[in-house]
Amino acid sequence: MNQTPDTYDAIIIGGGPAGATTALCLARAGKRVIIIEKNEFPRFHVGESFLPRGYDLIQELGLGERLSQIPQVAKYGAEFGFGAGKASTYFTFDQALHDEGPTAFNIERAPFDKMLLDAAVEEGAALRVPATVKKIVRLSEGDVAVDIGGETISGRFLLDASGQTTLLGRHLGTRRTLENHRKVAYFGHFENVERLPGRAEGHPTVAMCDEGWFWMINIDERRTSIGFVLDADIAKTIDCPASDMLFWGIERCPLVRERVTNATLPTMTHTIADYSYYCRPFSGPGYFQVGDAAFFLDPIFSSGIALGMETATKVAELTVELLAGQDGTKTPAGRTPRSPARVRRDYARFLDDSAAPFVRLVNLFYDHNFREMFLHGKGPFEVQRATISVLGGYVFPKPRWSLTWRILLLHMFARLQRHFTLTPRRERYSLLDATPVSLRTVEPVRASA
């Protein structure tokens, strides 16, 4: 091993929520860590809707007071409907199967992400920004190094929290796009969008169409994040530049269009393409992949931040254990450290078990039969309440069996709905068949995220 007094216990690539949370936990455990982040914070980022479990985790990390200082909108549930806008279904988190936290929030990511990164630095994490990893120099058990442009930084573990850049996955050649979920997302921030009344003001709205879906998320008292997720193959057939695609979709979706009638439209939109993927194995000799750097799911159920921060706390725990094993000491809990192979298997199981319920629901979401059942709002054996528990993020460290078997049952019901009318039928809605209604003229500028 090439360890010197300048060797860090962990090098963390990326200072977003996953990287900052990992650094925070490791620094609190007395480990020497450095974050390498390419962008100055605060910076724009999408993903403004949080799950109740995410709120609980922030409290567990002792960051509740910091969170309260950032403008946000309380989130008690969500609205789902077809793009035609004829009828929507609302659910609230207090309808969940188990007695769990009923509250979450929507928030602008720029100040939230900066809050987490600042907390990690205040706990002792070093930060290099702006800095970009140009090359992975070494990657082996207990001995890693990266080049950040003529300077080599050495460490004992490399923790990749580079998000959708998937730096380590691309380096190792393990990044794989999920072919059944090749989507493109177009999004921007609007002002003065019409809102739902009362406690439903913070409900994210999901408008479903044959070609994809829209989100509307109120992030403070005047701004709303609106996005349009479109099948990638369909996007290629539409004669419209990426900078205009969000407006193309809104003009054809009454549910969204009617709420932006008096809104101020953004002059800049953002685009993300081919964003459902995984990078297996999620860990190996000398490294872990954290949050979006490990895998990314379609954001329909806002699972990204919860999965990112939960995997971050897990990676921090496992890194501390591996460091103890290398040093010949006990873990903080007084246990003898397990072998690196067993630790990596533990992490793989954690990710697979935690993500599985979201993966199943995302796969179901694009089935019109499931959409009909979901909008019905009820079902036998409390399958709807189990779905709400999953959508609240209560699947860590492993989902309860009471949730798992009900979600599997929901799959069976969706298949039966194709042949039998278990719930009332709903008319499909196609953007390609819709008549557009023009919005006010704008000159959007494309900015790829």
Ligand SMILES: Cc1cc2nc3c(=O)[nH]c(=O)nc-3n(C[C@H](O)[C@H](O)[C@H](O)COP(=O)(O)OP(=O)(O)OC[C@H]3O[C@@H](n4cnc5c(N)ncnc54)[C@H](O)[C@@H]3O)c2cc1C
The other form holds:
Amino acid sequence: MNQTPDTYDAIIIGGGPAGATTALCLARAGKRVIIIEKNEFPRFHVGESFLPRGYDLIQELGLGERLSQIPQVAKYGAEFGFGAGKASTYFTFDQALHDEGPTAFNIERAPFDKMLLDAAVEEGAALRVPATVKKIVRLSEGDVAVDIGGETISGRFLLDASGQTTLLGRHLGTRRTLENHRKVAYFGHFENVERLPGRAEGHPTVAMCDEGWFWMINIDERRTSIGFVLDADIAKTIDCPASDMLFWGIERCPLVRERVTNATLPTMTHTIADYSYYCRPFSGPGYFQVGDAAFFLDPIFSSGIALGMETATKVAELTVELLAGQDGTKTPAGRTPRSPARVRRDYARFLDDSAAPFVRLVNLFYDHNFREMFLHGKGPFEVQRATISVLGGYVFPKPRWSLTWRILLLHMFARLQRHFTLTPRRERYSLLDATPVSLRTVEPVRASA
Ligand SMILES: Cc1cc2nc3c(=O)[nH]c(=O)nc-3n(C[C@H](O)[C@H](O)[C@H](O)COP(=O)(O)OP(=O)(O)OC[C@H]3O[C@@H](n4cnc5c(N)ncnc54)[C@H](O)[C@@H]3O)c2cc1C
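Can I get the form predicted in complex with the named molecule as well, since the one above is the form predicted on its own?
The complete assembly is shown below, putting the previous chain first.
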């Protein structure tokens, strides 16, 4: 091993929610940790809607007061409807099967991510920014090193939290795109979008169409994040530049279009393509992948940050255990550390078990029969309430059996709905068949980032 006094216990690539949370927990455990982040914060990031479990975790980490300083909109549920804009369904988290937190929030990511990163640094994590990890120089148990452009940083563990960059996954050649989830997302921030009244103001709106779906998320008093997720193959057939695709979609979707009638459109939109993938194994000799660097599933149910931050706390705990194993000491809980292989199996199980109900629901979401059932809003054996528990993010370290069997049952009901009318049929809505209505006679300047 190449250990010197400069060797860190852990090198973390990326200071987003997953990297910052891992660093915060490791620094609190007294470990020497460095975050290498390529962008100065605050920086723009998509993903503004949190789950109740994410809100609870922020309180558990003792960051509630810091969070309250950032403008945000309280979120108590969600609105789902077809693009035609008739008869949406609303659910609230207080309808969940178990007595769990009913509150979450929507927030602009730039100040939120900065808040988390600042908290990690104040706990003692070192930060190199702007600094980009260019190359992984060494990667073995207890001995890792990265090159940040002419300088080598050494450590005992490498924790990849580089998000969609999936630095380690690409280095190891393990990144696999989920072929049946090939989507493109187009999004931007609007002002003065019409809002739902009262406590429903923070409900993200999901408008479902045959070709994809839209989100509308109020992130502060003025601004609303609007995004359009489109099947990647269909996107290729539409003669419209990526920078205009968000508007192309809205012009064909009454549910969204009617709410932006008096809004100020963004002067800049963003595009992300092919973002659903996994990088297995999630950990190996000398490393863990955490947050989006491990895997990413369709963002329809806003699970990304909750999964990323929960897995970050798990990775911190497991890294402490592996370090204790190398040092021949006990874990903070006074246990004899397990072997690295057992620790890694624990991590794989944690990720697979907690993500499983989301994977099932995401797969169902693109089936019109499931959408009909979901909008119906009720079902036998409290399947709907179990679904709301999952959508609240109460699936860690693994979902309760009371949720698992109900989600499996829901799967079966959706299959039956293909052949029998278990819940009322709903008309499909196709953007390709829709007649567009122009948003503005004078178009704003639109650029793509
Ligand atoms: C279209 C879309 C909509 C979404 N909506 C939601 C939502 O509503 N709610 C939700 O919970 N989630 C949502 N997500 C997911 C959410 O944004 C992510 O799950 C979350 O940001 C993951 O955090 P992270 O820390 O793993 O990665 P990131 O937040 O992406 O952080 C990774 C960091 O690593 C840095 N980095 C990358 N490469 C290097 C390098 N080589 N060297 C140094 N630094 C590097 C980057 O600069 C970045 O700051 C959405 C995602 C998409 C694509």
